[in-house]
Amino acid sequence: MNNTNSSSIAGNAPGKPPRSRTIERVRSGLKKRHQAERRFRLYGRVAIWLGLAFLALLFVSIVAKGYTAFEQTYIRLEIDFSADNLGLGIQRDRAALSRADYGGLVKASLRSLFPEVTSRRDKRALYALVSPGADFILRNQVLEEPNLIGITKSLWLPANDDVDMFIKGHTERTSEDSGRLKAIQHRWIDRLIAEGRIEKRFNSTFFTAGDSRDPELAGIRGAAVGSFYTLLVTVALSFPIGVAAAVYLEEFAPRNRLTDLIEVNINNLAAVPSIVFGLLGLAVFLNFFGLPRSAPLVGGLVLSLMTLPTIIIAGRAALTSVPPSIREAALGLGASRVQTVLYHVLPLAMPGMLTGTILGMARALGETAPLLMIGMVAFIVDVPSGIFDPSTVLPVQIYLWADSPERGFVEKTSAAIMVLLLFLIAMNSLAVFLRKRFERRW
């Protein structure tokens, strides 16, 4: 009997015993799983490095195109502020000084440098070396210092966009007159360089001026101030409303179908395309209420509607993270529900709420589509002084410059993108700092 059982067992396993084969299968399967895990980690690392490489390529491309915008080419001219050149009569009041011929001062200075230029065509080419904005620069100086009249002063005036692009190396010298600059203008530029009358300086105009049709005169101050006023209206409306809505829905609202419907709609609104909010603002705030078009007030109202769902969701998540023991302890000591929320729960959840608010403001700062729908795409030269003045914002300003044909606006576009990215990075860094500094782990 025992021999029969032994032979039958040996017949079922003529080679290795069953346990050995099972262990080999487990080991071979374990080896494959480890290989698959290593491949998965490798794929993840490759994906991360590819993403970082494309991001670095994007930043390098933006910086390479935009860093030259922080410099501007200037031409030194001897300006004779005589009354005859200005076309002034007996009157020397502010109105008369504002109407004076400041363009004639620039032309007279250029003619004195190049007396051999006599034909009308060559004179127009000579005058085109200097920016048209030089007239306004001289006008402002005379209005600020009327004692300049009657004296000659050496001033550095901005060069024209074509000259600026040539000095920066963005355009090449051509032997023919097919380029933006003619051959004779290249000879004049070489002469000015040899005399030390052309140099590149820090472009403070880019940060202190508003928009302009001339690239060498365009700046981001108007758009930056418009963005500030728009975000000010946005945070003033969305933060208190968002926090109040989050507190009510999480702490006081009854659990029924109505609140469930509200929660579903809030989550859905967070994923709605931003241009839909622009259409809503166009229909309600402009057409129905008649608010001023292209004003930071309307832009802030539209962006408030867009950021409210994000703030409410972040606020509810912050309130949920507060342990129930905090509420139970406060209620056990005799505090009411309102006192428990205001003095115990809300202070502990506020860092998370602030983080969500800052992230929502960062998203609002980079939005363009809803603001285009309410008219903030208009050409605005003056810097806004309030929330009711016509203005634009940085993303819309970038959009306008990117659509301009002049070569000078290419570097202005990239430089404005760099400034916008710095603001976004600063806001996200602030959100991370607040979360790390004040957030409590339970």
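Rigid core (definition): largest C-alpha set, two forms, superposition within 1.5 Å. From a predicted model like this one, the values you see are computed outputs, not experimental measurements. Residue numbers count along the first chain shown, from 1. What changes on going to the form predicted together with the partner chain:
- With the core held fixed between these two forms, Arg45 has its Cα displaced by under 2 Å.
- In the core-superposed comparison between these two forms, Gln35 has its Cα shifted by at least 2 Å.
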The other form holds:
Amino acid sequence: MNNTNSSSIAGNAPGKPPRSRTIERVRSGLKKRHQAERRFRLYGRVAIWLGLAFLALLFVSIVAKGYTAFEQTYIRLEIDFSADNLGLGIQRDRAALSRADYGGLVKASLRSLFPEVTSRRDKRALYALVSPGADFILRNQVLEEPNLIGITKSLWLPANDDVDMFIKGHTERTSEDSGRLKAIQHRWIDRLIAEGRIEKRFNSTFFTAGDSRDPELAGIRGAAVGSFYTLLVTVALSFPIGVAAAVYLEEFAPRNRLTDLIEVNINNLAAVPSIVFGLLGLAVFLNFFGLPRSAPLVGGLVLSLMTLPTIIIAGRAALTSVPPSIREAALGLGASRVQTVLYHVLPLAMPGMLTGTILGMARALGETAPLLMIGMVAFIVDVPSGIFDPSTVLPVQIYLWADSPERGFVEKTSAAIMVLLLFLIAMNSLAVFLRKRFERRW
Amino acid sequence: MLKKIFVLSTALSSLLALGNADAQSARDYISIVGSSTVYPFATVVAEQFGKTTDFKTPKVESTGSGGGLKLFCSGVGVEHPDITNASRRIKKSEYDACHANGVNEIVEVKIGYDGIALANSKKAAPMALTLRDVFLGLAKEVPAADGSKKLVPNPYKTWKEVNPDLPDTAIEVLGPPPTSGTRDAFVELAMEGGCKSFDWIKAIKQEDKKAYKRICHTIREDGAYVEAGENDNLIVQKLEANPDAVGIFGFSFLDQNRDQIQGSTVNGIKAEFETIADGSYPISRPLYFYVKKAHVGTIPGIEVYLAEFTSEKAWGDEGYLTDRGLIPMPEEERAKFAADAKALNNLVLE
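Right, the form predicted alone is done, so what does the form predicted together with the partner chain look like?
Once more the chain from above appears, this time first in line as the rest of the complex follows.
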């Protein structure tokens, strides 16, 4: 064993046994070094587990708060669609039907269920059990099927948000009349439950309706469609421009001070806070070009400014990863530079560019700050039908709901976060898939 | 693949360009901006209006009172909003700015009142505060305890030190940040109200308005007042977690969360619907909206929206806005503003 170390410690003083001393020093330190290595690995593991734990906590708290939003409490009522109840005269055309008193139908039905309720105050409390949206549901049913008039039909109508929160266990029964629901309303609810008139069902409204100030009528369709149009504009603008810029800078542009300056600026732009782009959008697109406020068009324009640097940087990285031999071979066979780039280099770089674009889009999907400046933080009920209609986007909807006083919006907020996360996960998986599927290594 | 993408994106871009042609030529929905305090009420009316009429549902943006008036006064034309909500009356400077930009005819509609509640968790005992307690507990500088006319940095750590009748808990108040309209109103009504109760400070107002404002409007910055963000729901949640803390927020949040929090009495008056309506609860403010008369007739439905907002079923004593926490005006006042709105009477500020 001593022999193997002889050369490295030849310079030691003679007489003493220097070799074993060095060995000892190494050995005595060895334990410490191993410990240090184990510690380091432990730190790494703790860091990862901590990260995962926070992520799990986030998901658990969001899902635990939000899963109930996918259900909605319904109350079964016998609705008597008589012309008298509706306040209809002889006229039965669409205009007359749409003006009829559908709220009266619900009230009449509730009164017949609880005939003992007589005082004005109590009647108001009774009517408050059913969502104000029930009128519109009945109205739409009658407009669709006018021969419902004169028929009594048993229907499930959405309950008011206070009832919904109580049935789901989000609010507690208070002894006095201090809670949102009064003691008398609790007695009515108990009776409705006993009669099997209250049921929790899948909340399809959440996926088909636009925003509403009544939590039981609010949906994310408007925001989701708004996000779709905004991203459509973003991708339609930023992808072609980003790819063209990346190709020119990487393949054609001369290397000089000007292109260096442009490169530095693009890298800096990628790090500019998004609100700055919002201010820019307000000044340029709204005030100078006079484009409509709150429109997905302007939102898309602002977000494409924000994602462009990301796409250009990703695109240039993808182009540099294409080996020069491909270009040389194409040029050697007589292809022009444009042909080389368009038919050989770009197709090979495309997966990397698409990945960069999708990640940029995912970031744009989660953005609210720049949209604040251009009026997309707004209450919009109608689902937008184009890029000029006023609309909002998913993260803004989350923000607006989180700020609403009604308790019912707490679960809606978490549910909307779940939907947004689902979209983000889907987009990121697509990026991973594209990379794995089309990526080529040399 | 490349060609396809290229063709697709060109097609999309040209589609965008085509649509652009008629983007600004017309707007067939009402555009509303303004105060975040009025936002919950304006949106309910907007939704009701959209559902019961053939007009499109108005777009309501929450920009704050000042921001809303700035947008509103920037000019006449479809790119400018038709209505702005405000949690205070329009200022003379804003009125002048409106006129300078050609917005000469403005209709003012007062819609009701909003109370600002001081509340704590139901797990703790309810508090009975006076405006003077609020001022002494929260101001940056307070009159010295010995009664001399001298200001000292706020020495109070617990409510009991402020007023021996109050509980012996540390002063910890969660409230809105300076950007919020609720904060403005709280400072003006509650802080200044308590501040004025010292006669010698009140006397300063005559001589030096700035100094008076500085004394009365400055909130302490030593951690006793916690700026909890614009989100009132967050303050409610924090109160639930911390029974010793007191929160400041709009009355509708107290109204919606009565199973978790309780309002403190201020000057002996409980924050209730009735007490705010009759003006006995001291921290309440009027809410308004302003209509651009030049847009009536150009943008469809504005008259109908006004009629909906000023109808008894909306802002009346038992209207749907009161369910959301709006405190209605007395009947005569309602009748006056409803008539003003119907006739589109022009606001004249001297």
